[in-house]
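This document starts with one chain, in the form predicted alone, laid out as structure tokens.
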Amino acid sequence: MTAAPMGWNSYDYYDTTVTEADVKRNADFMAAHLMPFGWKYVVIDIEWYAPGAGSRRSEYQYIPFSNLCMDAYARLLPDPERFPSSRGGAGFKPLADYIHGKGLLFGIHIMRGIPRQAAHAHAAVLGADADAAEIADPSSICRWNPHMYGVKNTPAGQKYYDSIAALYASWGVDFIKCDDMSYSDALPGKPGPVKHEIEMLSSALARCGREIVLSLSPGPALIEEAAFYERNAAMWRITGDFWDEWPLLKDMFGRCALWQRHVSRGSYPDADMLPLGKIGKGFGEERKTRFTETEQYTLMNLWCIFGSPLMLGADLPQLDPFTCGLLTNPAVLAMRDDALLPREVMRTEEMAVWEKRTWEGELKYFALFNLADEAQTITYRPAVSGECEAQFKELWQGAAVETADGAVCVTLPAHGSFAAEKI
């Protein structure tokens, strides 16, 4: 079975403050407890290059005009105070080697463009006959992060993207989450993908000599640009930042329905990170997820039957037994098989039904969702006559599913769900 990437990302718990020691602790836990179930990627999110990141969190998430760590060619480097193994020009290679030694894969977050401080300093661009100021577009500025200018669509601009791709490949990076790319407010008129920079980064990674997954952020990605995303990236966000609030989870049903026809091998619309377990420390509010246990089952059932990437934001060493069980159920995770086609059968304000079938139309999985604020009974009757005469198994507990008169009837609690596979 192949499926969308699964892993851990530092953002939901650490925000901008994650350290090398934090990354290693989480990698150690993943290798020991989650890797056997398919969890592989360890991803350092935003501001790894920013000294003092998080030190003024009550004022700024991203401190404006701070001095970023950068080499002679305008390429960002890890902050050596938080990532001491990067000293002496080593970059993230020692940490990537540690991650790889665990049998895991290593990823980083980057922002679209080139550092503003590099443009102001007229820093050199490796292999180009233009400096950073000449390739920077000062009119292309991220609305929410103050560190970067966009890069002009020129041969020298391509050389810059080639240079950072080569650097990341030399470090042993396996995954890049690039922000302010798939949906940017920097464009004149309607926000959307910054196409020329997506293409430049995508082509640079294709030539860098290492297989690196490209994930585009933030969302919501534009459905009319689906073919463009599919050509240039492995995954792209279909939503803004997703947090532990029921209205956001309920809203995701419509987003998944919109993108369901674009889930295929190597092509993964991304419903965003899983805000489960302990999160929020870097934001000043360490807390257990606000989702109820019932809602957490619903989240996992939707993400898995849809086929979204699974990126967990919790502090892994603090995972409780319930959350570990939620993340390590082989039957549920198998629903993510990208050789199968996800399909929303129906949806109202109070309920939704999803199926997953083979390309030939054979039913493999179905999931029922109660979107209402009170318990209700949901009846599922497959469209193909006789399909409910087959045997089905509920995925979380493994119990046989009872059928009657060609249908399945299940009473679900508020915000609850039910998922089953054909056996």
Second form
There are 4 protein chains.
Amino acid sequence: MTAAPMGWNSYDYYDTTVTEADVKRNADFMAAHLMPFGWKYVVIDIEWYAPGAGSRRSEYQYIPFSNLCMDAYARLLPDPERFPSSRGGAGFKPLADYIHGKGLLFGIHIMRGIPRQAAHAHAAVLGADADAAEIADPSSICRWNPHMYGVKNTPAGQKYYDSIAALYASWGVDFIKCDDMSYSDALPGKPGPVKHEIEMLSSALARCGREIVLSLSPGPALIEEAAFYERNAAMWRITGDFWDEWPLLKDMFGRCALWQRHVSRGSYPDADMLPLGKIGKGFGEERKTRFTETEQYTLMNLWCIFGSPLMLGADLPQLDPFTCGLLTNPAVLAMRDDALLPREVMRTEEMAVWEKRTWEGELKYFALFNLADEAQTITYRPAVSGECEAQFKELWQGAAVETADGAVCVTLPAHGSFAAEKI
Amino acid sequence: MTAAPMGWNSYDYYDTTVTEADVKRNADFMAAHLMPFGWKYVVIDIEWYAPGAGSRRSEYQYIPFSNLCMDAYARLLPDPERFPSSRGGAGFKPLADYIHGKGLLFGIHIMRGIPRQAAHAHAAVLGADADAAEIADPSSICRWNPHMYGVKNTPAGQKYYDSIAALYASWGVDFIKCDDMSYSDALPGKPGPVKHEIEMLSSALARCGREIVLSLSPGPALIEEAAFYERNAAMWRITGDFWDEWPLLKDMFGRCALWQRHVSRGSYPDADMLPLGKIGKGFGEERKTRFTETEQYTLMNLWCIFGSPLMLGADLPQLDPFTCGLLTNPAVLAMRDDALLPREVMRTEEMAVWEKRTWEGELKYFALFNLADEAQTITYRPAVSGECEAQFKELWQGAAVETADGAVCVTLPAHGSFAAEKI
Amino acid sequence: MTAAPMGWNSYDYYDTTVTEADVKRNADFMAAHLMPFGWKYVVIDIEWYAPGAGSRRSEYQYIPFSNLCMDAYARLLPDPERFPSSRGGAGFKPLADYIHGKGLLFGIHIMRGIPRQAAHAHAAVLGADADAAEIADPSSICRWNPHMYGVKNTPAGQKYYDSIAALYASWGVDFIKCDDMSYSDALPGKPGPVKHEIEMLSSALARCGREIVLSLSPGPALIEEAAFYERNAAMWRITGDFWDEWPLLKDMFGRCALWQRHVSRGSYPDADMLPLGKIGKGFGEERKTRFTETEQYTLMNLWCIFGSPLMLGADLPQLDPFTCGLLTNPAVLAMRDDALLPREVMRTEEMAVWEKRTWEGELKYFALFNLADEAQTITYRPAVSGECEAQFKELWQGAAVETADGAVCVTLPAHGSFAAEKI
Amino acid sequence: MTAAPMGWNSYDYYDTTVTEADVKRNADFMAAHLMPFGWKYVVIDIEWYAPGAGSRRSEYQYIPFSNLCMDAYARLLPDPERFPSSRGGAGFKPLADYIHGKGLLFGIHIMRGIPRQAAHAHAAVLGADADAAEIADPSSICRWNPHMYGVKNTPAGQKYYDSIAALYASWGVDFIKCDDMSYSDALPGKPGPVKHEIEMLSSALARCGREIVLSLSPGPALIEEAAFYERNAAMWRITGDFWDEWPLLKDMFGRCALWQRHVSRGSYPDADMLPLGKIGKGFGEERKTRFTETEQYTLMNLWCIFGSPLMLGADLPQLDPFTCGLLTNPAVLAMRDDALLPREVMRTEEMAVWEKRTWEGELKYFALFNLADEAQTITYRPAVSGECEAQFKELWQGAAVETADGAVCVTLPAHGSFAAEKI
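Mind giving me the form predicted together with another copy of the chain, seeing as the form predicted alone was just shown?
Time for the whole complex; same chain goes first.
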């Protein structure tokens, strides 16, 4: 079975402050407890190149005009204070080696473009006959992060993307989450993907000599550009930032429905990270997820039957038994199989029904969701071909599902759900 | 093999003026010459209920405030002048019988809603305790046709849709093209599908006791509502009206790309009728299609590799040998197989490449399109798994395709195309 | 002094149900108590031609497909049940005579266009060689009222507008409020004025032989079309319907600011009717205005310093002494003088300051408004030229205003205001 | 008589390349030949602080990431290469003195915000406890010029605007044209004025101790913000850049109509500079204006009857006799009197009529415009009160205008116009 990537991302817990030691502790935990279930990417999110990141959090999430760590070719380097093993030009290689040594894969977050400081300093670009001031587009900025300029669509611009791809490949990077890419208002006209830079990065990665998964942020991606995202990336965000609030979770049902035809092998619409377990420390709001346990099952059922990537936001060393169980149920995770077709059968303000079938139409899974704020009983009669008596088992506990005349009848608490597999 | 519907529609040649005799002559021709190749629907388009339709063509396409033929329950009836066999309450039953007798299927066009004249006359609604004035929404009109009011989303409104479905079923109707449905500005807010009436008609047809294909017009359908169209209709227009002009044909490539993931068994995005052969008489512009022969091959290649319905606009009795050949090539028509997945591999302003593969990824067909206004040579290297030597044959003539190191190299005239099958 | 029109309108109290007796009682009261202060128009609002208007209020404000009173030329006539003096072809002439006899002026509300029933019945159009079906545009409707079709921009269409202008002039109509005119979504594109029908009505009135004030509804009128409204009408609505709710009143400050340069002799932006005194009966919500007394002063201060028309919504026979006083203060009403220029000096979420000056810049009036939900003290220093000691008196009570070093300092309750005149 | 400012601006001829010598030659000419007619401002447009400006014109109009001349407080200084008298900290003082010595006034162009290079260098801000990095908003940029960041709405931000106002006042600046202010897409949402920076600059100038006219660019200003512009600036652009092409001139008629109510003493909608005489050298297109002589009269008639500022784009030393005559006709320039009210009487695609009257309604001027591409004869009957025989004289030549029964009848060439004064 293949399915969308699974892993851990530092953002939901650490914001911009994650350190090498933090990453290692999370990797250790993943290798020991989660890897057997398919979890394998360890991803360092935004600002690893920014000394002092997080030190002025009441004013800024990203400190403007600060001095980023950068090599002679305008390529960002890890902050040696937070990532000591990167000293002496090693970059993320030692940390990637550590993670690979555990059998895991290593990922980093980057921002679209080239550092503004490089353009103002006329830094050199590796292999190009133009400097950073020539390839930076002074009118292409990110609205929410102050560090970068977009790169022009020129041969010298391509060289810059080639140079960072080569650097990351040399470090052993397996996964790149590139931000301000899939939905940006950097260019005139309506917001959307920054096509030329996505293509430049995508082709740089394709030629860098290492297999690197490309993940595009932020969302919402535009459905009318679905084919473009598919051609150029392995996953792309279909929403704005997702956090532990029921309205955001409820809203995700419509977004998954919109993208249901676009989940296929190697190309995955991304419902964003899982704000489960302990999160929020870097944001000054350390907490257990605000989702109830019922809502957490609902989240997992939706992400899995839809087939989204699963990138965990929790601080892993603090993972409690409940959350751990939520993330390591083989029967539930098997529902993610990308050889099956997800389909929203129906949806109202109060409920939703999803199925997953083979290409030939054979039912494999279904899930029932109570989106209302009160409990309700849902009767559902799955369409199965021919057979007198289709049998189902509930996915989380494995209990046989009672049916009467082909109907399943379950009572779900507010925001609750029910997922089952045909046996 | 199954695929999208194929048939003939009266609009492109007759506009609003088609008569029973015209329909029979077209059906006769279809049965004799086209039916063996899969063509089977004979569809009477707009205004069959309007006496005098077409008589004031310089002022109106649809004469406003004219007296439509209607029964006591606000259901439109064929104009007996143009459809003599409908007299005496027979409706389209005799004509449907004639067409069924040839082994063909029978379709009609209808407009969303209930006749305005019925609402103003407070006509009865079959089976409802409300009259036409109660179910008609006086603020829901079609911008381009003056005859109807939308129907309110009420039980009595559903009764009206039930009553017309029952009538059409009793006539033997097999196909309904309902207009002002899939893209309308009838309701406040942005244009789009009139959801409640689509659902009312769809459920009325599902319960009418006869299998009737539902085709929604006009376009462009909204991609973000793809799942809605699929749930409620068998086909839906993805463009405005398509005519015999190259810019419209070129434009269709992008539209097909947008909808490529939504072609599946029983549910087909519709690239609109084929303005081929003799067309335009009812519009006062009788002509042979303005498409060159080269463009006509391109049209067929796109419609077939994408998998659109094929509804022919030509007057069939006047069909010339070239056009007849265009419509009856078994190898080309086989490319429509809805068990295969169409995919636009790439597209620029100058060219496009499409493929069709099995679910498992095996290549079955490819097509190359020259969208430029000059000839060009295209080299294409299809991705085929494992094999040393993939073999192809050109679809229209059946000639073997020369390859060198896996590359196909063809020179295509302006607007030309090339389609091939893997053997 | 000249200023914008002042009068009474039946809508706010009677909705669609006003009768001849109601109108007379209101006219009697106006003549006896308000006329000396400038109030003079008595206006019958919507649906005077609709038998049974208001009888199905729980379902409809305007009953669709009902049979309107109409003459042989598609011109609407008063419902004889509610307006008995109109019988025998007299129309509103007897009622207008009654009102004129009191020294007052008479107005009616009409809807843009021609009755739908006339178009469907192919009614004649006076003086035209086309019937109603030829001049009605079947795609031009009002979204919120079911009775009319727009009139096409043709000579025969102009004849219809000429014919209704002639009829109203023969009745002695002095004021016409025409609805669905100044802001309509009848035509494709963005909502706005229906220009061709405004021009047709405007020119029909100009040639009808009687001076008739043209008032356009509904709002909001578009500021970029200000010159168009000015050329064609005496007043035009700058908001949607205004009712007795503070947020609507607060919102009016911005709208008046937007239009402040367009108040001039004979051409007045209209802040809508005054929902004061007893209102709401026809809507099933008979009540005293929900505005506090403080808010009512604020309303009057804004309408008067801006220079809006004043059309009273109250049922006059039930007018209480407070409201009566509010409407008959000569010093306040004098502030409406259209020879002075209104100007919003400043505005925040919490407060607003207006002034009124002569063309040469001499200050005549100022008003201070507390828009906050708590009391606040406002210090204001009006710009006056040269003089050592400008003197002011408060408008409502006439008391001298204390100043210190040219500053006025007043403490205003929540939603309160203060208006003063330079003496 | 007062009216909108008149002067010369370096942009249309010199683009970014103007030098001190150029400015002096233009000032000399103005003092000698134009000053007696009201021309008095000498304005240096964009990039006077940019060494090398114009040196890479085929790639850039404004060279990004170049090193601008700046003092220790992030305030831009004249490029000493082009403005030698500015050396040694003198700034524009010597040049302003020169210009003042001729009896003229001195103006400069600035961009909204603070230099990007200052923010990246953490430059000090005079009088503030925050540096440039703290007051610069990294997400607020100009789309078409690469040099500046917007300034945050904070006390320290105000200090920066105060500091530049103080510097300019110390130089003797009389006029500031600030760009990227009145219509910018710098902030999220729809384009419009950057309100907080306009207010900060406006209040800095009000407190700087010198009278400085504030002119806002670019256009089109938003009509719904008219009151805001009036409160904060003396003039503001109502169009994008205006050049010597008839469609732009024809388009200006609608823009002037839109703003006609907003021309008043001290506050002027600005129809942009006059691309007359010799222009275009800095753009690599040195030429005589492309406007025909007929069109140039039309331009002057419109700008003058409307009452726009007149800022000349020509290189003055090269001024030819025709253009000189165009700019120095006292009767025509008198039409600009801001005590009169301009009014567009009517406009079609083919023609326009404007009048200018006193506040009391007395006609003073009218102008007729042929907007068609062929000659036409226009008959116009101005509304004049009472008098038997109004007399007019043509403005340019002073000839008496023939009237018959109060009608003026003139034949105008394509794009031609006719302006007259009542005598």
